[in-house]
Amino acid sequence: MLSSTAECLFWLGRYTERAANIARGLGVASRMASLSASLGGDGAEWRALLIASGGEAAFSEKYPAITQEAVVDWLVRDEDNPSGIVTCFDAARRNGRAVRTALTVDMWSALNDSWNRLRKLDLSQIEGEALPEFLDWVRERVLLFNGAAHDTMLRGEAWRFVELGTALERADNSARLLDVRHGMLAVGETAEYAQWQAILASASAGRAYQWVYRDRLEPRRIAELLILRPELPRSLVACFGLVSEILEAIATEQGGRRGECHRMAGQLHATLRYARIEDIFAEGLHLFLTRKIETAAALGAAIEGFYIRA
């Protein structure tokens, strides 16, 4: 496969996943901000979302204050934000169009139709009661694309690079959403209980928690679920395990050619696979997650260096 094709497929997976993650985070932040206001809070949810999206610094350069209106504008409409929903859909479509023949008809239809519908929307009106409906639509469109890919795409290199981008983006998002709320996992007051629910909702893992633990919410179990439980598709161990598996499959298809990214992915997955949540908390949850975020970034760069920039 040409490196340019691999790059487009890899980033197609990343951008579609990122759009859904931002939509999910916005929906949770909106609900939690309303709860915080009713409890006399300061609306810190919006800042937490900016940090989790990795865009707080760039946001602060353009907007004078962190408000709901400003954050929604930044994460939905602002063309200067490479992680905004509109820019993610735009970038995903451009990457998809560049490798149109590598996609199935259903994949391209889902991607192209989403972009065409998005362009027709009056984005200035996406606020208040219209925001949740729009965010649900975004998630549904990404699910449609992912479903089309899963059901119709040949399990070859093209499929693997889309999945590789999706898995890496998902791992980074899970680590960030946990890290930005790591302090909430150390206390147990009523307001924090709602925050624990928000953490699970951000990963669409509320029902999964009840299925696995069949008990009330507990901070360490939430962290364990999102870090160490392989049954959860968005856990760190599941995502990095999938990255390692895909890289090995690509290497096998290419005659055994491997690089630093394969070693990093395998080592990272093994570390998580045999980790214990007690040891993670003893080390410090924030320190642990910060390292994983940095490692995910380094792994992404190594993958691009080996397969795309080489």
Given for the second form:
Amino acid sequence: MLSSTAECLFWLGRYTERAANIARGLGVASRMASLSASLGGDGAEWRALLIASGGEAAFSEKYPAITQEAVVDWLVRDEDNPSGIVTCFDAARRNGRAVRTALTVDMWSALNDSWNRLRKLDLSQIEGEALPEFLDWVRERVLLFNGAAHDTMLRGEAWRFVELGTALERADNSARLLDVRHGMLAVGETAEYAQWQAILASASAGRAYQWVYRDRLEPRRIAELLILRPELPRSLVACFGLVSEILEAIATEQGGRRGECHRMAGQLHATLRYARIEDIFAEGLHLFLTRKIETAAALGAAIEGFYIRA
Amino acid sequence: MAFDEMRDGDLAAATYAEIEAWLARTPLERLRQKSAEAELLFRRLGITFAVYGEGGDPERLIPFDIIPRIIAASEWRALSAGLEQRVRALNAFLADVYNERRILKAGIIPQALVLENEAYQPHMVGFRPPGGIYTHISGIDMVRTGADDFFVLEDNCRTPSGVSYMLENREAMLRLFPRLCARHRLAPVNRYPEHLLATLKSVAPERAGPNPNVVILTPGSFNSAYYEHCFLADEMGVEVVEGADLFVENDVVFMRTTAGPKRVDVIYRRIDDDFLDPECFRPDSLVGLPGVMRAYKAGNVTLANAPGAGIADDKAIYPYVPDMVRFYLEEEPRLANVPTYLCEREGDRAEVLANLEKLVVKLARGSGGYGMMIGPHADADMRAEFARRIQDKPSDYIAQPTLALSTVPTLAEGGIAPRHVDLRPFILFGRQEITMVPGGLTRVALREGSLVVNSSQGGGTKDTWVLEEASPQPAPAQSQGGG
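Would you generate the structure of this protein in the form predicted together with its partner chain, following the form predicted on its own above?
Zooming out: every chain and molecule, the one shown earlier first.
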């Protein structure tokens, strides 16, 4: 496959996933904010979301204060935000259009219809009551796109690069979401039950927790679920496991051609696979997650270096 | 009155019988609803062409008219024989002017007209492409003015576009009107990509073996025909590449892939000569591939169409095409030219200036319907403007009589009405054979009375139905006696 095609597919996977993650995060934050002024009233939720999306510095240059309106504006429609929902859809479609022939008709329709609909929408109206509905729509469109890819795409290289982008973006997102809230999970900290629920909800993992632990929420278990449980599709170990698996599959198809990215992915997956939550807390959750975020970025660069910019 | 393909001529009654009955029994609202469905279909599939710099939606649909244009089997037989002959002559002309120059030495075409022409490519002199083929893909624009009067309006030997619309239009018709299609014996067009791939493979360098690596080189997603480049690549199962995807090393072209560099054997380039190779042509080109001409001349890669093929479709050369047919093929031309005045010839120029209100004046090197004047539709100011331009730069202009292009019923704002059409068949010239799928792209001028069919000037397209010969076997009993 052309390197440039692989690049577009990889970023198509990343941008669609990012749009859904932002929508998920926004949904949880706005719910938290409306649940209790004492919890979210000081803007902590919005600040956390902003940091998790990685755009705090650019945000502060444009907006005087972290308010709900400002954060929603920034994360939904601000064209200066490379990780905003509208810009993500735009970038996803641009990447998809450039490799239109590598996509199936169903994938393209899911992508193109979303973009057409978004273009016709009055974005200034997306606030207050209309926000949750819009965020659900965004998540549904990405689910449809992922479903179309899953159901219709030939299991060749094109599929693998889309998957690779999706898995890597998801891993990065899970690590960031957890990291901005690491304080609430720290030993001895008495955070509110609702905040723990929020952490799980932002990874769509509330129900999953109950299935795995069948018990009340506990910070350590929440961290374990989101970092170490392979059965949760958004956990770090599951995402990096998938990244490693896909890289191996590509290498096998290319007659065993491997590079630094394969080693890194394998190592990362192995350390997560054999890690214990006690050790992670002993090391410090924040430090652990920061390292994982950095490694994920380095892995992304290594993948691009090997397959795309070689 | 223009010749109407449904109303006039001996064959019309038979060829258009079903269409006429269909139009008579289908309410206008139903047709409009189908038309809206067609638009939705094209929009969903992303079949758009890009128009930049004019404001508005940059991704536009070419309007599609749901009423098909029909060509009888016997008409197509005559047309296709003429097209094959014309393309052979054009290709022979190219091989000649870049090598022996016999036609110039014989005094049939003025030497300066060819050798001093911008489209003449000095880099091609003395080089013979694989199989001696220059015009692998050509589109010959045809117009009709009467039952038996078909004319070639212009030849396109560089990078003719529109074939994806031909294919998608048929696809849309089969989806929207399966029963109407079934009542006709439609000659299929869907094998075009297969023929195109075979044509391109046939001219690969010898060493490439039986499975040469063919790619389509596009200027990128901002090009108006980008959709078509991707569509054809997809249909042929080949890669569509931009200049940045390729590199040249030791006069060999490679593409960058996830599995490392892969050698390229044939490039179907949809980039103009000027931008193809900054080493040879415009040094500021960002979309081309530096060194590709070296690789081409070393015989390591084949370019389709050949650089310099544009001299064959130059509007100043056009009047001589019938002479080419006689000179190279020793045959009488089967397809007629439109009588053409070359403004740089003094006698022609006087004639043109005296008859501006009757003539169509065109740029000798223009395309897309830009920079032209249709005399009968122009006002006095416009005619004066063109008279001045012609006197200023006579060699830039040609003129032709205003033809009454044939009309075909079309779904217009006020109902079904006749609209002028042309036809662009696509001809593939491979090492072993010349192939073309029956028909081509019918373009229609949607504005009442308009003769300009270009999509950039408010033109649309129609599906073109070439009917197959009635089968020699007797028809099955149940379909006899009325039906």
